[in-house]
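Below sits a lone chain in structure tokens, taken as the form predicted on its own.
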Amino acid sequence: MRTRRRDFLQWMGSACVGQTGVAGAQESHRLDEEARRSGRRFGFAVHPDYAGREPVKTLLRQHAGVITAENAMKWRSIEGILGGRDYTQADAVATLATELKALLRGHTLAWHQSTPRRLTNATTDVFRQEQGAHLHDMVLRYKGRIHTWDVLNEVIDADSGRNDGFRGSVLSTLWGGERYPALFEQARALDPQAKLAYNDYGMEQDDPWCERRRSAVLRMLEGWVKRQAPIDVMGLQAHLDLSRRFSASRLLKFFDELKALGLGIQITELDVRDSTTDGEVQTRDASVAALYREFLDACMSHSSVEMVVMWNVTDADSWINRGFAGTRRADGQPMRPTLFDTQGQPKPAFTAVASSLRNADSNFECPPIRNGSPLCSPKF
């Protein structure tokens, strides 16, 4: 795969490809139209600040076919500093998804972060009916619109010294780590035809950190199903960055791991940092598309990866480009991490995942019902 990689970046080199090679290949090229060759489906998280306005709007139009909701359907969203809920984010995405009749992602119904800051010195008792009520009226709202609910959000630490791999938060303590099975009886129960997912970060790439967290995944997953928890997908986020190395068969060892617990996976928040690339933007450019290609050439080889998400549309509105985002370039330039440039014209990164799409060498396979899971048919 490391040959493959530089064997693209050599074609980028001598393709030259300017806006204007890249642009024909958009109109030649609708991504979800090219998912569904093989059964998939392609699409991006947004929030209505900037969906509704171009290059966006048109840009899901032609290429949208799942749509995640970036941060309105959080529960620090939903509720205001001062009490009270506002729906009116959420329910701008669930229409746009409709208008555009592309699928709905509810993201997320658990997530340290996103719980408001009145729960934090919460009782145990009254914590756990808060998220218990958030959760019950979520699901309610956007019942028979939602395909996945990512249920629960980043619970794993593989490095916190707890010998569950939890993260140490307002979850694991209030709620109670033993407990999170119980947040996807609940949701299956209010929505038996929504998909449920556990969603994590950092288990893509070929690194120690990304090992140890793929372990402690894997570990509580185990768990789960041998629980009989009705789980149905991971969501791997997918926040790839090319200072870390990647590798196609360990990552494709873990789908077949997660494979075998009969889970299905979607990719769902997709993006390349570059913070430390050198060079010129044409350079970073063909590093970031060859990642793009490299990763999801290994994910369209694999029977149970289900959707590809990205997380944003443009380099624009990309969160890493958005306020504080980690780590920044030293030459103070913004990242290019997305597959549309600022002003949405597309990038040879689109060229890449255009290219893994349509080539897709695996058709992808729903697993089979288990412990009430919903069928894959009638979502497509």
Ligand code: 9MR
Second form
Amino acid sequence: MRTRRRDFLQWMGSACVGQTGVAGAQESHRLDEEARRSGRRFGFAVHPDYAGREPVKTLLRQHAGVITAENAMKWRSIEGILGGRDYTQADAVATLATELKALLRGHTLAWHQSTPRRLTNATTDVFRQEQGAHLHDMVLRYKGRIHTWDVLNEVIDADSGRNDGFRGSVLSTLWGGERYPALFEQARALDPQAKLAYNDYGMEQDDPWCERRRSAVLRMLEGWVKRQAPIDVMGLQAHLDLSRRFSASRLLKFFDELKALGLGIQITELDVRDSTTDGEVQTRDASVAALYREFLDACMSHSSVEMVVMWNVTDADSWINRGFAGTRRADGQPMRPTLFDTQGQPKPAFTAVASSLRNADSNFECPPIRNGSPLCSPKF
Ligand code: 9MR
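Output block for the form predicted together with the named molecule, input the form predicted on its own:
Whole complex next, starting from this chain.
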């Protein structure tokens, strides 16, 4: 651990010597290569408006071993406002992943925020038929190309007042919370090679809200595992926030609980919000980097963590600076949540992440085959 800290300080030193030192670090440390040293992978969520333009284009080529479509594979994006189905952007993201020889994460087959608005007042029969048809079309269209599908996204709301902990939404009302495992069963039957994940946020930090959410998610997953639902992975979004506490030991306890259920772990949407951190950009960047480092050091010490995916590439294409409706900085400045600044230059966060990946304490161990699912298939 001591060597790792010294190594990190050297890295931070080199990150402060100016542009040349930083660029040097970027060239010699390709993040997916660093992750592969411990059997893991590293990548980014991409938005088609940015993926083909500099600096994102080059950064993806240098660092991406996993690609997630930020929005392009969501139901609302496929269907558009005019109805019909348009897979152009989703196909473009899948093609990009092939070009980059990167793994492709499918995001997401069922999510209350991406259900077409026309179905808000549908009957349960119509809704179930349409949700099932959408899942069917997506899984078959990308069959053989998806490493992991986020089958179901964000159905827990620990403060909903419901006994089952489910969020009140079009999905819990019209699909039915007790029928969530059926989505996994359908996906498994259509593409038995793809890993299947439940994906959610607000479980990574150390405060009562995250604690309630961790308990509710664990309770739901225990029920599904008991029913032998074909779920392989917990996707932790990890939209971290500097205004919340972090505890590595608390996070690792949660990881152990997920491992005990036989689940692998993927970090699926990592970024760090600096909405309340005062100070100069340098100070803010140092705080952001320190949280990245603490969080990823914990992740890299756990054998169940398989991959780390950033939500966007630079501070310019980050969803947080593109129209996020939540907290804004009081000084009106954009946030600095990703690894690269708006020009694509690596920030101290890049150095922190590269160092964490490089110094991983434990290798990823693929969970044993469950429910006939060929996890860690040699194809990938
Ligand atoms: O970053 C995405 C943003 O561009 C979209 O407008 C929004 C609604 O589709 O979804 C954002 O991505 C979310 C992801 O799909 C699920 N977890 C939270 C992400 C950030 O809100």
